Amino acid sequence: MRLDKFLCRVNLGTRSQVKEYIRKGLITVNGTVCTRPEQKINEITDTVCFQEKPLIYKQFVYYMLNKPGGVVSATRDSACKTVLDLISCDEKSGIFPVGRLDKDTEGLLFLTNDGALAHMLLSPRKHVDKTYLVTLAHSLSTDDVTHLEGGVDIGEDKPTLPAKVKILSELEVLLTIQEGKFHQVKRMFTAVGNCVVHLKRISFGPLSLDETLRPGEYRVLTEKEIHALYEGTNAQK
């Protein structure tokens, strides 16, 4: 791997800036200082420190996004932003978000490289919660509330699986489903009769939005939640 590559890799700073860092002669490669960006190293058996501190590489990358309205979740959209053109790092290569999130709707997005557990995390067989904070143009009555928790007719071959409905206020409910099904949550209310104003995902599995992150920005994963992933999948990490 190019030296410089690996510098972004491990989140040192933007491709222009690990560069000065090489340039300065910040960066050693098993106690001999680089000069040379382009320089190959192995990122497994060789030590490389800034500044006399070792850099650990990590295979692959986990970031929590608070994802805006207006931007896809894509990889790459030729007319629209996309989720990926958020993530500053020079080095984005293999990153993608895991599920999807409408166009409109706002909150929580997983990324990585990682795709064994993006695929058990998208399994249906592991029953992964998802939990959206949704505004209604008009409030639940009992039944609405009953027919969204037993299932409803979204005009698929089957009914949505069961939900959880927790109400809120007057205009507003949380709703957890276990499926990722197109337009889902809209389709749901729209089957009681109901519309949805506004769209925030909260929660993905055991990950919870993190509040500080305004629309827009993220953050890497605490391997405390990394492991709750790989944990609540039974996936191998």
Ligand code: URA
Second form
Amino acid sequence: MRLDKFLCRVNLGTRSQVKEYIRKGLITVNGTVCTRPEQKINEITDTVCFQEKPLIYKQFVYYMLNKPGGVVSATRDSACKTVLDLISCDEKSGIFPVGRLDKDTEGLLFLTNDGALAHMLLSPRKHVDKTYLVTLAHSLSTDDVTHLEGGVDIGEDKPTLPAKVKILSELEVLLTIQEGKFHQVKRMFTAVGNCVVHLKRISFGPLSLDETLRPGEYRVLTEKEIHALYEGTNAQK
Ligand code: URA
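Now that you have shown the form predicted on its own, what about the form predicted in complex with the ligand?
The complete assembly is shown below, putting the previous chain first.
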């Protein structure tokens, strides 16, 4: 792996910041100052230090993205910009979005290269809560709320699983579901004669969208957030 890529991977800084650290002679590899960002290192066996402090390589990376509208939740697409196009080159190798949001949906998207954790989070048996801020075309009646919460027919074999609706204002509601069927939220509101005008995911399992992230921005998850994801799935780290 290139030295500058390694330094980004351990979250020492952005690509330009780490290059600056290298240029200033603050990075050593096996005790020798290294001034070339492109130098190849072995991330497992070499000892890389920043100001004499060893940097520990982590195999897995975990990001929270505030997905903007207009990008697709895929790793590549021949026609559209993808969520991976929003992640810097040094940080995106091997990562993928955990689940999908529609092209026009905004909000919290979790990305990682940790396949085992992603698999657990996406397992229908795990019932991971996903909460959406939904803007509707029409207001919801009490009956609509009862239907949505109890399960509605969206044309699948079975009705949707129990959900939670919280009315915020005449046309804004929070919907929490545990499934992730194709266009599920939109289809649930269509099933009660309504129409979703705008959709934003604000939580995914224990993760809440960091409101300091502007659409298109992302950040590394904290250790606490990563731990909470593992706790919720009983996956082995
Ligand atoms: N449900 C939808 O209809 N769209 C999404 O993007 C996510 C959930």
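Residue numbers count along the first chain shown, from 1. What you see is a predicted model, and the numbers here were worked out from it, not measured in a lab.
Comparing the rigid parts between the two forms, the hinge falls at Tyr57 out of the candidates Pro215, Lys164, Tyr57, Lys103.
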